[in-house]
Amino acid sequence: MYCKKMTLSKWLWLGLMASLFANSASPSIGTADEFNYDETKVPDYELPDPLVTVDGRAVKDADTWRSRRRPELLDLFESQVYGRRPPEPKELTFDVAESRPEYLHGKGVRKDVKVFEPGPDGPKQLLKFTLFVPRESERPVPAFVGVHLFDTASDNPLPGNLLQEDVGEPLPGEKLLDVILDRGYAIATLNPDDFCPDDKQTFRQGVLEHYYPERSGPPGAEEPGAIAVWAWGLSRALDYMQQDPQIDANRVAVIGHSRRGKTALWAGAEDQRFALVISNDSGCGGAALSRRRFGETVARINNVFPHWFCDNFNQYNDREGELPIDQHELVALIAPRPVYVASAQEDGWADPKGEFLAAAAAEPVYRLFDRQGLGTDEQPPLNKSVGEYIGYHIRSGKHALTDYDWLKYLDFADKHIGPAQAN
């Protein structure tokens, strides 16, 4: 059996407050008495077996998998961690409001597109995203999605600089975005301030709010919470995608930092359109396993971040161990398709073990696709890339998205959706 016992930093607000909106690692973030950041004093625990169904069913085979264990656990976390996903629009019409090929001296095309809804009173904005795609591309190319890569207000977004935090020689912001563009790849970000704020007064308004208009007093227990809307932004973004000429709407990874790492995993999880999924520095409720209580805890989240999750998952605080699923099931939930998982050396907070042991435990659903996950239960050596259909690095330095990381990343989404991969 699988299961097994064991031992053992509105996007970047300015200053101090980095440190506590970003989900920071900081050690400053809860004194060594309130949290443990000590490996011999991670309690006891056993992870519930991703091969198991919830009647006790040992699953053997990928269409086991497919029609009954991956509904279940998907089922689980839906109602238990992030919420019910808000309804799909039947039918969106998109606004490509702005373009300028003139961008990087001629590299890329800036898209600025705004997806509506019809309605009753006339189309309602959902959301809205830019997209950057290479300018000399003879056929569609793969794209990068996610939430806050880079500043969306700025005629110079910088993505790879956006969220340094002192961790070594960043490339220039501009030299990455070249990077990526002269690698054959689109990237495309969201700000979620227009459609589900990152406030626990405010996230309502938007998106919540057009779907849910009659709803008064506290939210139901499974109402979705914000990761779980920005997850669904997320999937809006690929639909705009799935009709732009220039994307290869097969190939799309969606990608995430932080609280937007998780993000990234739970979008994966529900659209498995996404050809890949990358979680970077995603910590508790992302890749870290809840039941180590290791940095940031359940309880921890929840109180400080109450509006991340559904009710539901408010049950759970300093009760880990009852929680029908961990999050090694939900990097399980990306299989068959790759998925990167990364952490940093000083990103304690986020517990960079538990996201490694978190992507090694889901090795075994892979293994069901004929397909090699991390290929190892050790966790690699500082600034060294490991695994195949699962992909893993821990680099030094602290909580943050970085240029090292960007490049990692580059070549796993060569390896597995990049422009050497169109058919």
Ligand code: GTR
Second form
Amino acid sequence: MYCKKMTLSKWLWLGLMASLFANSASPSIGTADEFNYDETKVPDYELPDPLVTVDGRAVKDADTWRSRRRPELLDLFESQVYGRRPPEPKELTFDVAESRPEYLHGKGVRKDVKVFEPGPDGPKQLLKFTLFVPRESERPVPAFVGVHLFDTASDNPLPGNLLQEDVGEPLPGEKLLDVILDRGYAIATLNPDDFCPDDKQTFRQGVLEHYYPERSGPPGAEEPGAIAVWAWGLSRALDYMQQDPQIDANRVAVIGHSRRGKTALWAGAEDQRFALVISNDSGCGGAALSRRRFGETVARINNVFPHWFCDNFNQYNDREGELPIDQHELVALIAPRPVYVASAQEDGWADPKGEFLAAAAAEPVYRLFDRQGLGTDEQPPLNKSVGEYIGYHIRSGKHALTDYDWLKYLDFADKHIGPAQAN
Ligand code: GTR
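Pass me the form predicted together with the named molecule as well; I've looked at the form predicted on its own already.
Once more the chain from above appears, this time first in line as the rest of the complex follows.
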């Protein structure tokens, strides 16, 4: 056999080359186990101050935040992290198919909404989404909107996952969707496959090829990645809600889990029409501080998901300290509107502590508006919700959007945008 003829030194040489190749081809890909989960190994870092401008001036009041610092931070997140969002369509038309499905027990109406932009060759469908509205309501209702909140293809859509662990709060209804409708909220969900598939080969299909037909390959320096396009899509759903008389578009919460949690934060940062923002286990590129390098890192997320962020974000692979921003400033961009950040105990990959610290470090911006954010520097015990305008909890269990999480979000929403808060 051929291998018998090979000498030991040849084998060693081949082995060495193979390991060098593996390391250089994917320096930061590794498995999740190879990343840091040890608090004592978190590097020393200094967070950029949300209340100091790039040219070093202190921001001391809400007006300066609004007119100078907020636009400056938004521009940095656009150019260095998520990319510039696609154009805002000037005119949209909608096609709505309404049904009263059995599975809603008469509680709600399902609307399948298609969104079109007029064009030289006739209206072009940009995206579609599914909306459930409580049937009995006499006044316009508040709403939740998110990417992939539940499987709209199924006859029996069920937002969130069933709670796997008992954290002391049983679901007060048969299904989560019933509970949401009973509490007076509409809920809408978008599917990325309809306008920007979550895939590095095909993410340009849909919105990106429509607006930038000449472009190909991964996102360019400041070009939008998939997260920016999904966030843009959430704004289009809100455009629709603004003209649906059953919805109060001034009381719409944007919500998402994991990659959709990153999307919800970015959508809420860019589009101030969202009245409330909810990030569930959003991790790296979401609520977690990049500089902590705990669990998933910037290099790893860019390598594994090259279609999510703009190319400029790659400059910070293994150089998080050079980022001109960190993710606490993403949370701060939502001020003074309410924001809720949630973590799960067994979700080290998303860095629960880094998510909490980002929420806490956004507090000074809320204070500019005389609003209390979290009101604490200490991560609360498991399964306890804290905060006024910045909410937070860490739930026992794994990376998931559970009924428990939803019940906390409904309580927080009730306080800020709920049916009782209508003018
Ligand atoms: C992981 C990714 C995370 C998170 C998660 C998800 O593979 O590393 O950033 O977004 O996917 O979306 O479920």
